[in-house]
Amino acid sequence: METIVKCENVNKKIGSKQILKDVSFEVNSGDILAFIGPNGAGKTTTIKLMLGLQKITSGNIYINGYDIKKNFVKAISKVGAIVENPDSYMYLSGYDNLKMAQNLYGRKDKAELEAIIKKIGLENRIHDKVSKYSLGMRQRLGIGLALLNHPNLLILDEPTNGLDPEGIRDLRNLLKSLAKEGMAIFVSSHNLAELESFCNKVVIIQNGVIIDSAKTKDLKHDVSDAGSIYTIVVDSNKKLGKKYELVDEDKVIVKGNKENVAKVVSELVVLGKKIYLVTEQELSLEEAFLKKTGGNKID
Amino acid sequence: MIRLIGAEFKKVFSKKAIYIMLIIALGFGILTNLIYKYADKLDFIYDNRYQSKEERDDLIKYSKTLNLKKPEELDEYIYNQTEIYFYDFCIDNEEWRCNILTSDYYELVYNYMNSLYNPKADLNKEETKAALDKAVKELKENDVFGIYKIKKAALQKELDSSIVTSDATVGKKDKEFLEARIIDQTNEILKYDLLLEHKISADRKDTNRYSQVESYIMAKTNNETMDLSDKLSKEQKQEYRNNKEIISLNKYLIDHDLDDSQPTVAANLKYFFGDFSFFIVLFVIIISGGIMADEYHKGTIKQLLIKPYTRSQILSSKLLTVLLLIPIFALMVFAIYFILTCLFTGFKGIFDAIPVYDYVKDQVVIYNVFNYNLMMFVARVPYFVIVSLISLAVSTITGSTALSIVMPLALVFFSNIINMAITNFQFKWLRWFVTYIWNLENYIFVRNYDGVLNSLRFNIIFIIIYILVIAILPYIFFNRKDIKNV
């Protein structure tokens, strides 16, 4: 597993205001890293520092082993990104935007361009001016622009903005397949429910400081107070007595670990209940995030 | 870098702005050609004096209301009677006869009217009438060339008399006065020689050629008279220089029978940069102003900056694009105007000579429409380059399209006033100011210049300094700039 991005003690100050403080994290090949935080936490600033759009006050960022400050061209050469908005030239067609960007990368393969267009699902509208695109279509175009150079690092800032459920599903599948091919993907988003379904790593930032960095699964377990929540579905005919309470007439909810669940199941059988189903409920990423940041709501 | 410049060109030529500017250039070109084509008809409206009976009758009616006992009204009455005489003559006679009467014989008519109505005038009524009648008879009985010969003969007699008198005169002042008169009479005779030699009548169709002869003679007479003086004032020296140009250019036009008032391709296109220079600079400012500021506003600068190019390379590509667009746009507008002019003039005079007076060589240098306009463009290259760089610099540093257009435009608008102030108030310490040094026309064509002229080397050094400073500033700012939220 190769380290694609390495942020080391990155600080950003504007005037006297400290925007980022000692931000450090790594993104490896094959990772889909969710970079999450409340509004104003410093997510977009971090992304801009990674891409050289803003100057680093102190610290280092390495992409593919190259220092972004000292060797920008080499560092950025295998990076694709969408920052804040899917920016493209509105007075050009989608095709012209892609072709122009492809030329800037020194590539001219028409077949490659057609493959990208197919991947982002804009075949029918690619020759229309971008000014006539919906937000979702511009988002797809932005992703296409980011993929043009076959990057090994993809940085996406709010990539699901404006996408319909089908578009979100397609994006999810695309990112998963790209990660499988070894691409490192760095995603910043507020849509934690979506991120949860395909991210393997999470970095949480708050007030310019990284407060946690872990695998998604580990993060949820860490913040859960007493293990998982289990739901046991039983027959509703017989009453349970005082020890257990039925929820929705046929469910018993148990908090704890597997041993607790096994014990409860045994007791229910002794009480004459039939056991139809036992399922484990994990904490959602949003719930885990809120617990970590102490916020009542996201965004 | 080539790829970056290619992308910039693609963006510029995909926008509507350039095509709108070209359509405006087309409209402006059509309007300019129409004005040149029908200018003589416009002249007709203003020069067609003394043809209206209604105007004459109004003048007669008005004159009857004047009180001849009051001196100022008497003067007005005499003037009006002169005018009425002209109306009476011109309504019944050909235009060229009218032109000669009203210009060359004005004094004869006025003297006659003065002698008729002004009891205090020291003029004999019979003598003035006889002189006028004789002149009018000659005018009616001869063709225009016959009139020229008569006038020439009369002038020759006067000249002979002046020479004799001058030879006999001793006093310096009187002698100078007579010498000036001799010069005047000699040149008047030369005027008629030229009119006869080149068969130039006093008709409307020969108005411009007649003016060429008159301008030539007047300038020649003035300079030869000034040659008699020991010392000339600063204004006289300037007038002397101006007259040299008038003498040489008009002599050339007369010798080659060129009527430069006629709309030909060469005649119209001589004024291309005079008419279109501002238009070209406006285009340059608009493109330079938007090439960076628009990218900031639309957020596309982020996409550009995350490509594998340094910021300096990206800025350089925009700078080079702007510089390359100057000659490209100038050529496009020139081509449009050239084609329009050819169509309007019927391709007349494409290769006619454009004479320009060279003050250093003291001779007329001949250009054609292409090399003349090329020289005019080359003379203005520093102007176009500096204005575009200012626009690009403001656009890069401030990110404001409005400022990047307004600031260089303001400099362009006020350049004439600034230069006049530097010249007239002799602010020698401001002779390095950008507007004073950015147009090299006076050096390329070695033109006369009203003010103080820097040396060409001085100008070029300062042009280079300005270009370097204005070009370097955006690099410094752009390389340090944090891209904020759009």
The other form holds:
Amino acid sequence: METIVKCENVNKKIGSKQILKDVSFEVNSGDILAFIGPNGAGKTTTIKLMLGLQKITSGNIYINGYDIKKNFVKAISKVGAIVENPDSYMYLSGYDNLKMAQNLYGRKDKAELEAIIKKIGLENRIHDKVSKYSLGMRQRLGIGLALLNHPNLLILDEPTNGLDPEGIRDLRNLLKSLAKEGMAIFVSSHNLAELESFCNKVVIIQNGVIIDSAKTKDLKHDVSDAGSIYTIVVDSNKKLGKKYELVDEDKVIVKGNKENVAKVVSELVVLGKKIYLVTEQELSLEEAFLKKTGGNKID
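Could the form predicted alone be given as well, to go with the form predicted together with its partner chain?
A lone chain is what you will see next.
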């Protein structure tokens, strides 16, 4: 798997204030990485440094192998980005916005434009004025604009802001589709429940310091207090006694590993209980985040 972004010990100071301290992480092709942290943790500053909108105090950021301080043009040439709500000309159609931006890249390939329109799912409304678009449609148009330079890295800052459930679903499906094609996607958002549904990796930043970097599923397991928690659904948990942790009238809770579960299932069978379902419970990304940050919520 190719490394697209590599941040190495990045520091950012403004005056005497340390905004970022030794920030390091990687984003690989096909990754959808959630970059999360409380308000003021340094998320937006990190994105600005990646895009060359602010200068790095010390450390290095490499994009596609190029140091952004030494080879900025080459480093940024295959990057697409949306910072909050994408800008577009409201009085023009979606098609004219895309065509005008394409001209800025010195290209006039109509087939290329049609392929992007299909990818963002705006075929039926692309000739309408953007002023008539929903926020979700504008967000998809913004991603279309970001794809015009054929990037292999997409950086999104709060892409779900203001979107309704349908808009969020469409955005999620689009990002998953792009990642399947090998694009690296870096997403900063406060919407942890939504990030959990499509991000495969998580980086948590707090007070300018990376406090964890892991696969999403591994992070949720790592912060569990007593290993995994399993629920066993039986025909009835009556008369099982105090040896078992009971929930409702038909559930038994088991804490620990798979061996613990197998042992309890065997005991229940011997006791004549019918086993209908065994499921492993997981912490949500938000619960894992709160445990990692000591209850420091995202505002």
